[in-house]
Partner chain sequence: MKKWKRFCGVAASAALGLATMAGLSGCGGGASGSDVTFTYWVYNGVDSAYYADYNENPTVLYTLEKGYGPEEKQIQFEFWVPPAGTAADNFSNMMGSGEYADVIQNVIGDNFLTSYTDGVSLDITEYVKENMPNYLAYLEAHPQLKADAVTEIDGEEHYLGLVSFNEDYAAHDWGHMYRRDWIVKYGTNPQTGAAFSGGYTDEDDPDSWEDDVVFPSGGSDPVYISDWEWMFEIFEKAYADLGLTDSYCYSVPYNGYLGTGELTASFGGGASGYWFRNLDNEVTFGPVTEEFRTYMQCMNTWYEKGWLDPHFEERVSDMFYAIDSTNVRLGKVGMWYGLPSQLGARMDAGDELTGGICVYGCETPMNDMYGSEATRFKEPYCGFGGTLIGNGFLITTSAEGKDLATLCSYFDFFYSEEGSRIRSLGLDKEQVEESGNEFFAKWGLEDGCYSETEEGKYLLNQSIRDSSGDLLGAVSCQVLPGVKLVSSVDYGYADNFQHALDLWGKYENIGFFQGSSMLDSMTEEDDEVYSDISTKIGEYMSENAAKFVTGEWGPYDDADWATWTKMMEKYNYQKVNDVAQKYADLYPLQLD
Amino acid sequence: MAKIKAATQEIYMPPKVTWKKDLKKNGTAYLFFAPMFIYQVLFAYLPMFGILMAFENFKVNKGYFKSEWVGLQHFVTLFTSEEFPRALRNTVVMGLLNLTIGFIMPVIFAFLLSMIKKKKTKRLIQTCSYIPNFVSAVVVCSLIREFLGHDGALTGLLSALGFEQQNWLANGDIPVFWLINTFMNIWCAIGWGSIMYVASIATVSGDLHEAAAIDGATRFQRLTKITLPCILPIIVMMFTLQVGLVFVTGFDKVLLLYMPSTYSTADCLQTYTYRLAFSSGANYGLSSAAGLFQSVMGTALLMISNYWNRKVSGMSLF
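Show me this one chain by itself, in the form predicted on its own.
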């Protein structure tokens, strides 16, 4: 029996593959992967060495190794500054709005697209919804300024509904800028963000829908009882990734739209970090500490979200 078992193990023992054989077999795939790998190393991993600035009184003329080491002093200064709590609050609120309203809208949009039977109409709507994603942030913000300015089209519509005639972008009241930022991001990303869900819905077996329809299930019931459970793993994966991006609130658009009158509700951690690094009297060490704080919090939220999803739904990203 021992000989038979040993012979069986030898039969099913996978052959050892050396790196030379693997390179010869998958060389084309590695060749296509090489540019992205080089890009990631040059622009994602090598710059991580700059984390040292968060613990130094960094001076450009002295470099990393000769600048004064200050330890956690920049973090103490960051957390005790008057502007940090405000920037943190705005970042969290705008991030949560993007995580709830902004995350749900592409899912709903994908469900609505799946209910359209005419392919030409469906493709036209999809194409139109993708366009805003490719529009420059400068152009998007220019349009927002035109529509929400004192004499803008949306301002006129809101005035007709009973709201005060005003420049909405200059309104520093809560939650005006938060809502503007949220709906602007939805308009830009709803089509592009629905691609994964549309593709997942397309893979759901039509036999399941036909059987449910024969049993008398309505379209809404088939949507909630068949389509939604089938694409739930994709939704969980995208949600987990989105949680890790809570602290990324659309820095470019906020920077282009906010003004001194809206600092109280618009200033976020990224714009705060930007001002620390590039305003007069730039403090590179303090700005690096702020950036490192955002990265650590984003990573922690990603890990917590992944653990929570695994416990609750049994599905996780990793």
Given for the second form:
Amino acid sequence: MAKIKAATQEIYMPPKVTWKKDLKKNGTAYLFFAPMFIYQVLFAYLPMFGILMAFENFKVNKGYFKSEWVGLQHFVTLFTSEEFPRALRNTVVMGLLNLTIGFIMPVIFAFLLSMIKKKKTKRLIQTCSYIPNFVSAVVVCSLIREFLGHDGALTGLLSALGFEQQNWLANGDIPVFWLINTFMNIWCAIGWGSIMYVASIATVSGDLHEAAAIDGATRFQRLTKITLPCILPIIVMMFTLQVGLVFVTGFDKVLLLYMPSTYSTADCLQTYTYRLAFSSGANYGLSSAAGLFQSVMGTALLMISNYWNRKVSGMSLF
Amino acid sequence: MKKWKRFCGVAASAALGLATMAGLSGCGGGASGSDVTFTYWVYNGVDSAYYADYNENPTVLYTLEKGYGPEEKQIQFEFWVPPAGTAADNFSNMMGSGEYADVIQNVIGDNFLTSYTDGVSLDITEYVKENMPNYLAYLEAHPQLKADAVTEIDGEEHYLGLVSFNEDYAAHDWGHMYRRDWIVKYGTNPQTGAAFSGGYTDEDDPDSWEDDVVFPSGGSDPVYISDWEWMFEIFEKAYADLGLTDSYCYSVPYNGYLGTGELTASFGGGASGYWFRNLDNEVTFGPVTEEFRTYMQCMNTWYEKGWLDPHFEERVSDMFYAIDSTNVRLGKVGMWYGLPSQLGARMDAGDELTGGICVYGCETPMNDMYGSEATRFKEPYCGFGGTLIGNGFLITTSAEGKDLATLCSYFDFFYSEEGSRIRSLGLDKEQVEESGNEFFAKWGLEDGCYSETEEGKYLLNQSIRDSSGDLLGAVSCQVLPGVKLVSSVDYGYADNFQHALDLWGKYENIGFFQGSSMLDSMTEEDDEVYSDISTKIGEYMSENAAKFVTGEWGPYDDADWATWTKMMEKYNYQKVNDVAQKYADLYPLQLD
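So that was the form predicted on its own. Now I'd like the form predicted together with its partner chain, please.
Below is the entire complex, every chain and molecule, led by the chain shown above.
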């Protein structure tokens, strides 16, 4: 840990230059950056103006300035609705499961990959693990339906283990849907999520491993004493970013998999808001209010997580 | 070398930037110039097998060749047709951008009054009164439709849009149907105990089935719930004989009822899963009625007996007219709510379960077994029925300054006898020749799209009747305002097929008003009350109504029923009763 801190302190800081000089010197780089900057401004920052909708009875044909201003009415509607506490609970639980089990699995997978000696085997496994990430949510959910339906392969396996033969997706008991959602997300993201860690592990000096091996360190000891500390900054950074996404539980997949009989455990904030706002007519104000609530919560969690990381490990994202 | 590298870098980044800007600027609509050229937003196009651009519609082209209005001027349209499945998004974009088409087929937009007050559409009263004599005459002859076409502002009648009308209630596009072949094979005459006989008289004709089936109610079609249950017992014999262990007799949508009112209305006439008007024109909330409870008791009984689909709650993604279509198509289900394309022998795949299949349509049954006398032997009057009102059409502020007199004259033509024929059926032989459009010959319509029968009906051309696509949609022009012919059209259906359609339409929809002009005319404020409460109640019902079917909540248990009704009261369904009643009073029931 001390080594990492020291390394951080020794980073070279270039002398300050005026923006004119900088632009003249790095003009080409800025030009390359310009499209992405424009893209971000147009599609990430300007749309934030739409937050106004959360406080208006927004009508498309009236626009932002002519729609009726309703203040916090949409938030009151959202927070006082009967099913809001249940949706919030499900969102948080599914988010936490994704943050814990879902976060750890790619790290473990990366460690396991790094231990494979044969490059071809490693690449093959890596490629196979990436594929689910590129499969559309509709296809993934169709597969899950097939596997977990009454006569599905996984249902058959579970039945062989003593569980009741049933359509698992229709089971509203805790924690069935939560686990299905978590493991489905892991299956989809484990390969893709491990890329950063695999890349980081590859940068760890082989000399350290060699020296440790000569000193008699086992594989596991090298993993925990060398590899893990070396990639810890990356893990912390990824975790901090992930915390901000706790409230994003994979709306599309939940929407495709849940049903009224499993609302009790599957209904999350996004699906609930979607039904509330768009089942009869389009209530853009309410859906914007729900979106804003989730964004604010996500940002707050990100800040807390960053602060906590800085406090505990001395490393932070910003 | 360094300069060259720098030049390349600048060029590459500039190209990237320009490409980005070009990509971002690639959206926008065209505008029409002349005062008789109108842009026209259409909700749905036609099958692309016929033509990709609605501007190629041969019948529209024929009508546009003539002159209209006081100056006999020709007009032009530039149709905006959204790609299939994108109409709602396309419409939102159009409304959001403020670049409206001059004419909008108002399938998903706000009602006339809201569109007008929001500055989207124009008040065309002056043009209608001066240029649309056929439209006004039609309204005069059908005063019950006037409320849909005319908006009252400050005590004065205004025309804020145009409404298309249906000559009569259209045939149903779906309905209940059952395995008639199983009734013949496994059933016996309830009066004599003799076996039934029957079969196809012509192997190549899917509608040539004949039999001697008699139901317990005495007729050759099921009329009562007891007839249905008699059928279910026969289906069970079929399942046993065929070794089917995963079959069932009937399925309902995942929430436990057909939201449109069929079947729930069997138990006392109305009582759909939403609000409806009873025969005294009182707005009533169905789910808290004794009739709805009786429906649940019946469904619960069917579920307990194994007649109902045990997995109905899981079929959330199935449309109400295609529930568990896989098992239905496999021939494992005795009765279902389906489409005309499943009638007769059309589902015969030649396998063990569908070989020799015969599917008959049947009417919505009347309850004769469950609940109190108040819920028995009442003709259903709620259901997904046809209406006399078609789509609305807005002339928007984009058309301001254009020649609206000519436009209205053109539209008025389609409310005339000849115009309504052209709009509904396309061109007759003479008109086809006059048009000189090769489209007709290409699709076998040289003799016109229809001919007149001895009974005075219009028989569709054989090519249209045989077409697997929507050839009628391609040659007619029903995206324009006008009158649609219904009862005057002979579609050439076989007797059995026509009989099924007749049975589906036997009971007219009187009470179910969702999607009707009665709701369309609500003020924004009332509409918000209605939307808010109905959304919350719908949410609660979709999650809980099925519990009565499965027995998780007892439909006979007063405590469970009280929980249900109290929750509905909490959501304040009474407020919608009050709000909607105002409009029910404005719009008279369409009783014949």
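Rigid core here is just the name for the largest C-alpha set that superposes within 1.5 Å across the two forms. On a predicted model such as this, the values are computed, not experimentally measured, just so you know. Residue numbers count along the first chain shown, from 1.
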| property | result |
| --- | --- |
| Rigid core superposition, Y30 Cα moves 2 angstroms or more between the two forms | yes |
| Shift in Å of the L42 Cα between the two forms [rigid core superposition] | 2.6 |
